[in-house]
Amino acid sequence: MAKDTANFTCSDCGATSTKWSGRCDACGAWNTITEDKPIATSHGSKSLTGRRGQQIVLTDLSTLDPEPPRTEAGVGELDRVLGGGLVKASALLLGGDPGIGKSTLLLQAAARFARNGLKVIYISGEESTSQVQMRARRLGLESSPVRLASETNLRDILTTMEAERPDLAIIDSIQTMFVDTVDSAPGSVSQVRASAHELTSFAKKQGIATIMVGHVTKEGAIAGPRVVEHMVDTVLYFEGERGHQFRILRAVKNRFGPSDEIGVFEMTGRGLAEVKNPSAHFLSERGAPTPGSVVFAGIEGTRPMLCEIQALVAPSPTSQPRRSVVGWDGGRLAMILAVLESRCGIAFAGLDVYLNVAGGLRITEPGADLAVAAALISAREDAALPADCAIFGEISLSGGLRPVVQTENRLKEAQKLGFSTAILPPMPKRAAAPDMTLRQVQDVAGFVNDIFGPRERKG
């Protein structure tokens, strides 16, 4: 009988190799390689094709199956991200930074679902039941019919779920669970993969919706093998800055709804409160017009959202200017700076550049390019833009401006909040914004001349 070959897996990216090394060749992370022992089977080395199995039932694409039933939590922001509510027998994975409020969000959601008639159990592998009860009293949820337990043995958890037959089970967290048939420590790649597989399979067979909490790495990705994200039906990220009161629940995968939707919450003394008008909240602390401050009209999922982009440009005291970005892609900032220097003659050499998206929001769409360029030029030229002006548009490497999706929704949201002017790329047809002044610009060079006028370049 051939000897089993040990495999080694990176806990950050999931890459495998046949030998151990201190540094992962795939992602470059250090000290993340762990031994991944194969799971023994009762069939030895025999091929599965030599054993006769049960024939599966096939169907065709024209078969109409009813849509899976959903249960709304009663929290509009959470139901929006889930695609309309919680689907029966679905498996969800929720990730987020430590202390960002994952357990608070799930405890509030569990209480809402329980009050709506679902049987809910909350199993914590990180806290005792008394700690969860203390949080429930602080949130005013102590009277909610949620069943609690503190356990890490997955065999006992599945046995309890089979006996209790809940509608929703919350596992906090998947990294603390262990399967007694896997010879490795809790939190290892093998344990996380096996625990997620067992929970997902059990949820499908028993019709129990299951929410699993996952830890994240320092890069912001969910720790463990990436195959876990492929197993589950929905992957959610809970984002935010500890210095801000806003929290963003973002869907990056959803088999039962949109995969790019977000929900906005505000952290208060009584827990998380949903924010029904995020644009007004993100712009609530915006004062008089200042250089480097620009309002971007963006789209997050199906929702138009306005936020403030702030830029600061200052002489660098070192030979290597600093580029600091919060809430946006640093590589995209480097591209915008290169376009401004190459196509418009505006150099940022010898200048430190700081860019921030106010409110702790993270922007991923390229439609923010023009707003970022406007903030950078405004900060460099020390010229403030009008307070009632919203900007959006994508910049190409040639310096041209490309139209973005859902232009009318962006304009309607800006008009609703009192903005009277919008700067945007050329549109193939007139957008429905009769009470707004639309300034359409062809390229970045035309935008600089039209908005800031012929100015003497610095540097």
Ligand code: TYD
Given for the second form:
Amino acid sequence: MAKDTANFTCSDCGATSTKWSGRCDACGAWNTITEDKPIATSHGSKSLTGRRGQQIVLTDLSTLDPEPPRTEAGVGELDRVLGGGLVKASALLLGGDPGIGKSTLLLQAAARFARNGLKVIYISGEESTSQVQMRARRLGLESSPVRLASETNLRDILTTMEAERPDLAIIDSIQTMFVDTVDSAPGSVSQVRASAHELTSFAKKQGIATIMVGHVTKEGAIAGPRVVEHMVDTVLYFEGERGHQFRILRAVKNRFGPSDEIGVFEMTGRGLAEVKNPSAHFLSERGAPTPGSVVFAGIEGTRPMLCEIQALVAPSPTSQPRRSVVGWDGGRLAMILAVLESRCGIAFAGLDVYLNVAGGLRITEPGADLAVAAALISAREDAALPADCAIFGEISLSGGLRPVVQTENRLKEAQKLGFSTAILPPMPKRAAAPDMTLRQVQDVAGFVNDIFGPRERKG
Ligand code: TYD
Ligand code: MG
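For comparison with the form predicted on its own, kindly provide the form predicted in complex with this ligand.
Okay, now the whole complex, with that chain kicking things off.
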């Protein structure tokens, strides 16, 4: 028989090791490592095969369960991200930075769902009931039939849920919840994991939909929502740049809908307002054409989204030039800079590079490559691109351009917003955009030549 190897887990950071120690090697916390006890069966044996269990019923692949019932909030931006409304008895995690607006969003959603016939309870572990009531008054929601409590003891919360039988329970936040059978502080990995597990399994049995808030923190990211993501049906992230009015609700996992949808909201004094035409909003602050500014025709989920990409290039005072990115991937920027240098002879050595996606949007699709390259070259050459031009396309390491998904949708949206020219990779077949000039480019070198004029290759 194989010898059982002992396993030890740190209750703070979740790191595992094969031996006990007083201090966790991974996070440095003291006295947090405990041995993981194997699950004992009723006759004391560690093995599950010793005693017979119950036979489970197997089914085939073709038998469909009926679609679970959904309730719409009546807020298009929220319902789309949920995949068409809130699913009965589903578990949902809403992650995001502290202060980004999660509680505001959920209080507004709670009021909407309550108005549409759901029995909703809102449990805050962070704020007192009077604080939540004050927020409700500020948002004009004080008369909506949402039941409210301030509590962190999960045992009491579950008992209350059993008695009240709500359709939806909102738990704000999972990091403040406390299970009294787990011997560590609220917010630690073991508490967060145990709370989320107890809550979701209880709620599923009772047919209650649950929404849990999870804070993402820079330093303690591991103790945050990550450990809960696999337990829930849907994971949404609420993101945005502080100081900007836009907030994006992004589905990163959804068992009941598409997982790449976003909803766009605007922060106002009276809470979050949905933004039905985000492209127009994201481009609204654009002035006269300036060097370094490019309009990217992107896709977020099923929806085309135009936004402005800005680059600034300046001589670096230090020997290690800065590469600063907001709203895009730093690694991807390094790749584009390398391709521009080695395939087009446009070097950025000795130059600080700043890249920014305007409006606080975060772009994840590789289709932004060409727009980023255009912004960088435009900033480097101090030459503005025409104002009526939208750009998209993925760049490969060879400097070639790859086609991207939903070309036609991107072109239509650009056309709708008054853009008359698009620069894009070669299209397999002509897309329907009759009133636009389509400049299809094969590779980055050709693009540079076409837009900024021919140049000498160095080296
Ligand atoms: P809050 O919802 O408390 O953030 P979180 O729950 O993610 O920590 O919002 C943070 C602050 O922002 C709060 O003081 C209210 C304010 N706020 C507005 O004034 N208008 C808005 O539209 C939103 C979303 C927030
Ligand atoms: Mg909050």
